[in-house]
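Next up: just one chain, as structure tokens, the form predicted alone.
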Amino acid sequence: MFFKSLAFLLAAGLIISLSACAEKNDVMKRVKDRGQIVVGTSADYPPYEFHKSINGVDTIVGFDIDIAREIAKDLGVELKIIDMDFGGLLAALNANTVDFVIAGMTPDEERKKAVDFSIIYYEAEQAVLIRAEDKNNIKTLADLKGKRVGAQQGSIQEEIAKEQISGANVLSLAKVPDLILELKTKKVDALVMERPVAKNYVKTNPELFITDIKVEDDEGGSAVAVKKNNPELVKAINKTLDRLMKDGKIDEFFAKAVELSEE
């Protein structure tokens, strides 16, 4: 009788830990029950995510924010933003530090062993941005072969950078405007990155040019992270996405990011 009732208790244990894992990792449960949802992002990253001052106050804008702030407002819940290196996002996401990730992510096959991600809402060219006195040394992938190029770490611009220039010596940094400074310092030749984010630099540093020189992105497109099995909230960004395409909201949101990154 004893070891009856010593197994029906470790068996209720068992199903209670079980329950305490399942509930930890319903992350929809939490946001609901919190009221808030935490969003991660890499605010360095114009038009997706950046800094500026709004009314004197150091402010997370960007249209990427907007989307966020829009799953937010579907799921009835605050939105709180959390800043940080755009290689920690993943890591936060699957500590619970964060409830969903969105900084222009690519959702490559790498993440997708870690994270689920929604639909694309967003598709953009890569580009690769030099200075404007090398433009005429400059103009083909070839050119960069030894070259220094600069990516951002833990982005699909770095393995695009490692994969498809041929002997180039891959510098990887963290924050894109480091990276926007050795490439004016003469540091590094070359930077690989998204064709949106290189215009907006350019406008701002016009001794940079943009090339013609073409590389493949056969992952491409921006997504939105989950923590793996919550299709709960995978279904509400989903939806939220449809939506705001459908409308024609992305662009809107794009458009104005644009237009505020180069006030």
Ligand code: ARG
Given for the second form:
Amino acid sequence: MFFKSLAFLLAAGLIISLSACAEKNDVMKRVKDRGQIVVGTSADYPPYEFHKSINGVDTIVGFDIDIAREIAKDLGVELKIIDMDFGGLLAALNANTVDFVIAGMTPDEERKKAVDFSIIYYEAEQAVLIRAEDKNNIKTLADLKGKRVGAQQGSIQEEIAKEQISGANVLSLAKVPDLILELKTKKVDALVMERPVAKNYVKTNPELFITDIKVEDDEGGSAVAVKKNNPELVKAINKTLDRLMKDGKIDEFFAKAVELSEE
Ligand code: ARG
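Show the form predicted together with the named molecule, please, the one above being the form predicted alone.
The next block holds the full complex; its first chain is the one shown before.
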């Protein structure tokens, strides 16, 4: 009798701890229970996500943020935004600090081993940004040989700079505005970043210039990252993205974000 109940208790304990474990990975359940979804982003990438003072209050805005709000709305929960370094986003996702990541993130093969991705919601090419005064000296990839090229830490641009610009000296920093400063103060000679972002920085920094240099980027787009084994959440996010794309909302959010960043 004693042993039977002991075995029963052990089995029950095992089941409870197993389901606690499964629950820990069930992001959708956690989100619904909390009534809130937490998004991780790196708000240094206008027009995707950036800081803007609105009525004197520092606010994170951008078309990614508008998309995140729609995702939360469709799930019927509130949105909380956590801003961090781009290079730390996927670790934060897997540590359950955030429930999903939206940060103009490219769903590349390496990342797909660690997390799952939604469909691609926005496509963009890469651009090489330089000082306008160098526009006659830096016109091709070969002109970057021996030059210092900056890219964001942990981004695909860091890899592109290392692999596709032969003989370049690559500097990686955590934050894009710091890279812009390095370029303006001649600590680096070029930066690699998504073209819409480069365009945005040129608008606010007319001493900078976008070259015609082309680099390869097979994945070429942004997707939302979710912790592995959460098919229900990925499905819900894809549904929202599909709706936004069909209704032309993403282009609308994009245009609004460009305008906001230029004001
Ligand atoms: N698309 C690039 C990547 O996935 C860069 C994204 C940078 N995003 C940002 N919010 N700083 O690596």
